[in-house]
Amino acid sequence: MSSTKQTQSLEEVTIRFAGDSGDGMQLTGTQFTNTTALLGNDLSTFPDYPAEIRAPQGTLFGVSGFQIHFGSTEIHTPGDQCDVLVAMNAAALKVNLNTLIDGGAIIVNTDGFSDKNLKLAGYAQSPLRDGSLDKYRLYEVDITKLTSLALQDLNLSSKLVDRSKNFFALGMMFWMYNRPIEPTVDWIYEKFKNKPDIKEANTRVLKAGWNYGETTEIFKVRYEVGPAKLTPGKYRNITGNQATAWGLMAAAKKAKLELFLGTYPITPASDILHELSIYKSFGVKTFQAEDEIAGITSAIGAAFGGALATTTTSGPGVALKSEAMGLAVMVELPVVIVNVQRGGPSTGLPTKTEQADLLQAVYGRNGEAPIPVVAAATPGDCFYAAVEASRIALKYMTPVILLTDGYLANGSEPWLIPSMSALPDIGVPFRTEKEGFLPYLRDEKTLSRPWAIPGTPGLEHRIGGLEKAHLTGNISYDPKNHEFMVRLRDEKIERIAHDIPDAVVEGAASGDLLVVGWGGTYGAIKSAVTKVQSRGLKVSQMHLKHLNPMPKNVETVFKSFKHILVPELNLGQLLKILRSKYLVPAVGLDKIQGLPFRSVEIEAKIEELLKGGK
């Protein structure tokens, strides 16, 4: 039969897999990225997660998404828009559809449009019957009932049974996509060995779902996906919060120190602390607090005992461990402070991405208390900007704000594991001492105070949220001092700049227009400017990593450029810092929908400026 259907070569496919949030979404899309990342394609995904953990099962609020972009050629995005979309109830389809490219390819498990499923989605009739999926191709499967006739001699619950159904799907797209079922079925093998009929379960229904689509007559072409040309080199799937882990731990190795995570669970940052708690051998303590008070309080406390602290939280706890924050500004120790932001204010949009947190880190503390902020680009930059947090954080003894989102932390992509040797040494010597040793003795070129362990004889000394006497670091309500220590600790954070690197100017040098952005915008602002450099525009990008303080040459760099566009996921933040620090007429793009911006959105920005558009 497989003989009679033709293979089409393709340069990248953007998939969606889409379904209820009990439908084991996720888990489908994670297990397509991991078998396409080990065929060597570039990738890009975004897994969509439902607001409400419990919604009613098919309706509109519990549908989970995830999508996946890769391909023989470069991937900077989960794609734009999707070329198939799976679609496993009404509700899938109706909050999806609009991913979905014209001419695209819809598979639906048609058990999920009965006409329960279609009340709940709002729908008045069947979508595939009234004609307005007519421009799509519409490829209609009953994927509960091949997955429950697959099972059907295992005599197992009708539950566990409607919960293998998304390996069917899976079996069907690895099949579509010339993927190799294996590596799921060793993973299948691994994860279910004591279960063992989950394990034959889940297994016969993945081959069942391979081999409905060698042998059906409905799919007529199968599709391959060449390898990507990327850096030789050995590399692994990993998302944003995985890399942030890892370069808390190869940070704390190059440290040569112990490595303490204090912290209080909070989506989307919590899988940071799931990661970081496996890894005890490796010198690594993680404590989960009462709150997030508790949290931050605890790594204080670890980095006055001389160990790498850190702690990680999303916005809302970022507002609770403010106060905290202040106090590891007065006592000057070094605590790196993960935010992986995500929707707000309040509770706002937990399981949704948004970039508002820039003003709160750079500014957001009572008092002077400046604090340097560090931002992840991509997933797999989260590893080197926590390397480069804890670097900053160590060698100026302050707290650094580390700044990802909820796109980067659960997204994914290719990582070229780097060599332990090709780290920074970011090691600091404790102060041992005795003689002329005073807390609050400065570095003449970073103006950082020593490290004195507790318990170090001779090196006693008090710490506290009082402000301190220069050097004695003593209570001091003097005036002029209090002025003098807000000076010199704002000084201390601005020397940064002269210890990171220039911002890098990809494209020309100078131009008519130049892109600015910061954190995961990265992808979508650089898919856009090559779009257009592609044109003959003169179109650069600037991604900034380090906000405060930015690099040296920023001003410089805006002064070759004609335009300054900086789009973000908020309402202008960047925008404001840049305009009030440079005086810049820069033009913001802002979007707030929970959701990463599209390449096209960008482009067309990008577009209407350089037509004389505001």
Second form
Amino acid sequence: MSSTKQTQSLEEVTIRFAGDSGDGMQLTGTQFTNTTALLGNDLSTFPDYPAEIRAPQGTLFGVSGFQIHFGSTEIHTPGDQCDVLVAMNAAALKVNLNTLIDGGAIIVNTDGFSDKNLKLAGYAQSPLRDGSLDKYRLYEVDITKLTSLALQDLNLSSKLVDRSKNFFALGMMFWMYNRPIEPTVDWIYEKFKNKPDIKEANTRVLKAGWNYGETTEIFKVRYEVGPAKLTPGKYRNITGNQATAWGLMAAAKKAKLELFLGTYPITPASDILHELSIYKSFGVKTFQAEDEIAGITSAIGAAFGGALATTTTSGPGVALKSEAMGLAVMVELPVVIVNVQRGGPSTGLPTKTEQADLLQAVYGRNGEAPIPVVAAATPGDCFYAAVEASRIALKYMTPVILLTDGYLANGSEPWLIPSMSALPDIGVPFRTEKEGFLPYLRDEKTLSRPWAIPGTPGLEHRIGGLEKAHLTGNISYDPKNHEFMVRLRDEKIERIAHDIPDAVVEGAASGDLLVVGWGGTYGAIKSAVTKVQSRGLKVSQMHLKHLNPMPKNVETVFKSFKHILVPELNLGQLLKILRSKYLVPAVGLDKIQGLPFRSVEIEAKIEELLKGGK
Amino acid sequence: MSTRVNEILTTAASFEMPKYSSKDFSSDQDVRWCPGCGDYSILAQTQRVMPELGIPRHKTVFVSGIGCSSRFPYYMETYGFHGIHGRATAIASGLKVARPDLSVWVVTGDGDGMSIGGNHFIHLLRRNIDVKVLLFNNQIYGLTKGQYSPTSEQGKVTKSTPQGSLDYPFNPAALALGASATFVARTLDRDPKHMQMVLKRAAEHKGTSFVELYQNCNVFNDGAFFQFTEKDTKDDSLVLIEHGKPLVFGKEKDRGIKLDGFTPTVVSLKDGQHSVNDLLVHNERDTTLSFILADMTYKASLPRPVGIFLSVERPTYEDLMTAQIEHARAKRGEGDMDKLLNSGDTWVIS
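Structure of the form predicted together with its partner chain, given the form predicted alone:
What follows is the entire complex, opening with the chain shown before.
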């Protein structure tokens, strides 16, 4: 399709789609994202949805949003603020207006501003009429009516007609940002191939939305966002949860082991289970257990049997698994424990993101129970973090915690597709030699014990959660042996520091300020640091992927900077660890709103520190 | 798929199984139960049955939770896993699903299996994973020194219930049946022959086997089952249920169980009003009957049923999973990771 209107070129844009949780905003956002990715833009997304599956229509707490930031430049975050807000009703406008930049565009579905809608959203009068939106560019479109007009000859139920209206909004946005509708049409055809009514309705409405942009007078300009200069190669769009699932599968393949997932559904981790349960032909075994505890203990049983065993959960689930994690430490079996962090404590904010489980991961068990901790930095990085967590687990015969979070899990980015041959091989030396076998014999270098799986003749042995005698693994209450074993298990984990890459300093190797982060805040910190660097400030970034043990160079890096800032979505958990471990006067920047950082928040803190600190 | 586990199994396939004796299943560890504990008999009968199963030691795994009974795996010269409280059934589930080639046994107690592990227990049974569960029921917490357990009789005076317990006890056999178990049996620590028969049948059953073993704790609950195990009383207090046989009991074999509607009642075979032909004949493949028999358990007017309540076939979880995997591979071929990574919408940046 071609257009006759004026086109303006932009470097980057942030759009937020917002509507009722039943309005299909996540689908709309995902379709816009996929098409945008295909055009070669760099992008980052942020689905922001309520815990309720179908909250009462038109209410503030039922608003579901999807934000996408895309551009012809490098994109690290879903955007601090949006340039365009698509609001399907009054509540969606009210909840999201504070995310819109001054002068930004609002496209509203006027049908969603009835007296009832206004009342539910808490508006005394219509914001469309009272001048409160004067500083924005307001576009009023009766999307509901236009949708039903487009479908009037099809004789569809009003429910079905109503459900198609998100495609009208999508069509308009495709037109406005010069994106083709064909990928979405293909998707509709595939998705609804057995439901001709819906297939026809959605396709028609999508086209109607596009044509509406093209032919009506209300939109004077459309925009062009050229492809980004990314590293050459083949790309796909990927979410964090999908990347985690594929990373685990890739690790199993590299280790020549079967992947076993023992898990219990929990938001926002369930999509890893959904994803892995598809791949039966890869020999992946998914076991949806009766609870979180059975999730991890079944995984431990599978690990005893020689599988690459994993369990996936979120914070409350980790709390339930912690006794079993101690068991895995004691029996020294490899298990990858994935924690897709969400707002806590308790049930907390199931669909919102937070980084408040770091101390739980590093310290949260009874007894001295050291466990390596790996954290992913971006959605695509979840793949590599999962491979790395598996590698450490198998090589050191230990449970490993992989931390991601709700923001990474549901967010997506263009991802340079790796080749399996480029990933490191993961050696798994199952013990088969009978001569000299002892269950708690140690590899001199790694200190790991032999993995002797049932089915191996002559290596029959018993393991368990009671303290083990060194080498034999027999039960031992000997005081000296206990201290020896506690120190040995600790040393085993500490030694992993020799087997992980140095932490990377992005920017100059020394300077006035080092911003240290971990996990899903990478993009926001990267944006902030890049901006202040361009203004000449001597600021660098170091993002930790290994949190226990930490890379060996961390201490040296700290010595090269005058100040250390640690932004976190918690009350300063990494900060506490760094201060106690390295005795550095680092300062924190904490945000605990269930939302990711805006890069401007970090930028402001950097400026404040450098002004006050100089 | 060629995995490292398969490589080991292929090598191990040439293993020539020796003619085992019960001693071959005895590990080098000192047995540390209290002298006189019923566990000794269960260990001995298990070690006696093992050589008859035709399964090599290295293919056998004993998994346990926490409690006196859970020390069991240390004493078996097989693979063993002493887990955490209540979770043996979950550990065993993961092991068996990952490794259907293994013979997996769970040893648990009335506290471990019915209380803290009650949830995993019922879910194992409904899934019908081929795991053999031996529940040592002594109606007391032994390892923590004498609190009442979920199978203790109501009103039991213990350290934690000085005025008598308020809890009504679980009937493990009925609980197992309620959870759709496919094999449910009860036997006694003081009847070695019967126990060996039951253990053998449990081992041969394809699917989850649940065996409740009445086990005397001579320190904290001595004599809990003497009524059913001691010479003077057992014949009048216990009825052996055997497939295809009428339910007869009593020292003189002079009484029987007759069904009055769905209600079992005791009838005399001597009073001239009933003969053995009137008696209930056990059918271990009848699920409805199994409930009726298990329900006799705590009824004072009825003898305690012992034997195999139910033995029926249902596909196991791990077989169904293997079938799904094989079906997927037959349809789509062995999964290719590179293909997967490159699937769907992709684009090239040059």
